[in-house]
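For reference, the chain that follows is the form predicted on its own, supplied as structure tokens.
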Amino acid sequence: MRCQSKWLLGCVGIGLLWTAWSCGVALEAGEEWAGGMTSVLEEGRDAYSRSARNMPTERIGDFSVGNSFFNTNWTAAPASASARDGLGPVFNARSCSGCHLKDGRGRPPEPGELMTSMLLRLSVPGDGEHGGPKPEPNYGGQFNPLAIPDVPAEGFATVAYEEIKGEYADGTPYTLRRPKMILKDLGYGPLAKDVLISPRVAPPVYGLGLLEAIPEAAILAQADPDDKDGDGISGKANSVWDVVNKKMSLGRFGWKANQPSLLQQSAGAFLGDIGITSPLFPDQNCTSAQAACAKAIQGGEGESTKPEITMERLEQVAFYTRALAVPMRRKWDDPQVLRGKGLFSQARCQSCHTPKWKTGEAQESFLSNQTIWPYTDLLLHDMGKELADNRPDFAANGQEWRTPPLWGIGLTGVVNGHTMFLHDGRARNIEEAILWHGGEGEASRDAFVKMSKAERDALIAFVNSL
């Protein structure tokens, strides 16, 4: 698999097929087009905010109120905006925005710092509604650090870090940093002695309105939960509560796909994290103990016993989620790119970041029937030890996440200022990323750590290609 460089100096001069053929990696029809027809090409801090090329020009309002309603900051109750009060009583953030940068990625907290685009999943083993996870009896589903005047936020989360040495096969030196969450202030009494906590930074919110329209049968024909062909990978769909539909459905969202559609994750965050109620979720997000929580003033709309969002605002913030375009691929024609994605395929790494995926008949139809590049099969793989939360949700378990997306990866410094991937955002660069695999990852993980420097780079060049 490996590209010789008197093979690259021949490639240069000769043309861009003989690039691939002499790396042994053939370019594909389309796929700088990452999100089909709806890619944009944007490579600045906005390349994640554009809405998908081929929208039709009669949902740029929907498009432009939903972008409104993500990014606006909300304000308690009552407010002269009856429209944008109801924040809290607890939360985490003021907009959508506030953690999902730039429609981007967050981070984690600088050691000490408060968190502002990561969260804290809290629950106790056993089963909650629905077979979901089951909320800690003081402090909920959702650890807030904010609170509206008057009502006592729920405490201080940061981070620490545990550096961790390792090498690559050709001697290279590199370090780690292991996490280790810190709580501390706490507003509600001490958490369950089995409490279950599980660091969350907010995953980029652009293309997923093309990964909702993937036709359910073609991802579930993927999923190999026992492993029966043998090649140590054994994807899983979660099998989640569909609060519309009253049912269970595929989940596709969210860092364990606990999440079935746009609209529900969407309820679903205005809810956790801004303390936002809506027609899907009507009910203020207090536990038993937080009874001045209880006892806020309702916001939104009419008189209080209304959604502090309403279904059409709900509606068209899903629309704006559902609509953000993915950028198109750089340098996909690079030679080094071409042997990345040469080693990237050895490496195994498709089998899990699957490339290529083709829509349905979708929602939106500008979405349906796009050939589309994300490199995920949004299944759920146990990803070892070292990356576990041991926190289930729905069928899930405390070692399996959900494979992310690596479409407009490369551009995350650009847009969001930081390079800092995997849940938590432990890994501060795609090498550190790769090097955290574990599970059914850790052969791929291996084979990169025995590739050589230049063969590590290219790979890694690849990957920022996306």
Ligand code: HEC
Second form
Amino acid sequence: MRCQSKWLLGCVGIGLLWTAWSCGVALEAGEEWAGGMTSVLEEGRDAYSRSARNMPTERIGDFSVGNSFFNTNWTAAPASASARDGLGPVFNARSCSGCHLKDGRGRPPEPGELMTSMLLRLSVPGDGEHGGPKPEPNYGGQFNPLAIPDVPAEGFATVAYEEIKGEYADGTPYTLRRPKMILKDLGYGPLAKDVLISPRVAPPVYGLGLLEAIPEAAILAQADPDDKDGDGISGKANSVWDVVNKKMSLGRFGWKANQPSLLQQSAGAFLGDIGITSPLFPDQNCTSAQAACAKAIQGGEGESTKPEITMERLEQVAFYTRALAVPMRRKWDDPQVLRGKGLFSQARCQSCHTPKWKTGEAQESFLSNQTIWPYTDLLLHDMGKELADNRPDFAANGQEWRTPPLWGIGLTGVVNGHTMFLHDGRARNIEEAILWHGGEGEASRDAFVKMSKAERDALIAFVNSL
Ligand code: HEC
Ligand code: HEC
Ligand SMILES: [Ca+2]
Ligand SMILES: [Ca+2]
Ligand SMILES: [Ca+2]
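One more: the block was the form predicted on its own; return the form predicted together with the named molecule.
Below: every chain and molecule of the assembly, starting with the one above.
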């Protein structure tokens, strides 16, 4: 039964008060258009792969070139397809879509399997350039398990799990799994004794142009780093080095909001994940301990082959991630979903997962002035010891993570064939993701644990409707 028919029933039967609670209060105008005018009506395997519904037709060319470079498998240099060579020398994957499969999210490997759609960030304590993480001396800022021929790879990374048991207030048992990263066959000697390792799965890449277009002042207005209002929720903005503007900027992207823009995020991914240099990051990803890596042949077009991807191509890939549409919500007016929506706010989930924003004047006018429902504040929160990676990233400390957007999350299973959530993919479903919330999120988690089975189901149905 949908809300409208219930509304009628409510008027005829139980009365207006109940009606207002079950429909009027909970349902908000336009909330089903998660990405505003960009939203697409698509709930199949391509739900994350469409261009914004209102993207002008003259941009289809840029979108499809970006799409093609996002999907292309880069090859080792020299190759005949010289616009798409330069892979490595060390790398994690051959393409962006190797990790962001179907523009969605990656997952951790099964125990004993190689990491394919997640990566490990590395550093040692202390400040690196511009106050960012200080790279591990031999392995750099990221563990690269693969390499081109004649260059040693950095090693093999996998995950093992330990089961931990818990119980809801109603006595229902649950089991969570706590991950432990395992690094083997190290190619460049032992890691520094005090190495800091941050596991991160590839997050989905749709709707990001809208998040980029939320005015900085609006995000900062929600920050409350010292919890002055005393609600137990801080919310801190990350401040990161902006390579293009050569200044510190608000961080928005990545699990710790360590990237300021989609252009820089894409350039960083090309270099760090695939080994492709760009005008933003012109030097190969080799440390001084990696001699064969440093000597390997450059890829790219023409005689002067540096960098391996041109600014035009890089901008097209960034445009692609900017223009990927958010899917429209499903079942937004279903009574169980609306009940869950009420519980989401009772458990104060929205104090971090801010439902609604309005974009400002965007770089792309079709993203401007949109009312969007991403369910994130783009701020950092202390999520407790269990989720901590203990690795600082600019202003983010070892326990802080950026609130991830929840829009589109209910289609993860359909698109990616799994429902592994959180930064390291340890949660096997939405329920486990909530149960891992600690620190500033602990009160919300406790509220969830105290709910009845029907209430928990309703809350999860709501999250899955996003
Ligand atoms: C090895 C797996 C891997 C590959 C390959 C990869 N990514 Fe990512 N991507 C990630 C991870 C992990 C993150 C989160 C990074 C972090 O938290 O520091 C991420 C984050 C992103 C984000 C930000 C998403 C958000 O919600 O904040 C964008 C955009 C992105 N990648 C684009 C790309 C592009 C473009 C390419 C190809 C050039 C690419 N990625 C290749 C794993 C990958
Ligand atoms: C204190 C801020 C905060 C509160 C309150 C909060 N969350 Fe979160 N949520 C986060 C952060 C930060 C993460 C990412 C943590 C990580 O990956 O380690 C997260 C992750 C999630 C995820 C997984 C998202 C993904 O992409 O992997 C879901 C689902 C989620 N939260 C739902 C909820 C629900 C439902 C509630 C209320 C019961 C809630 N959250 C309350 C901050 C919060
Ligand atoms: Ca290269
Ligand atoms: Ca490395
Ligand atoms: Ca507060």
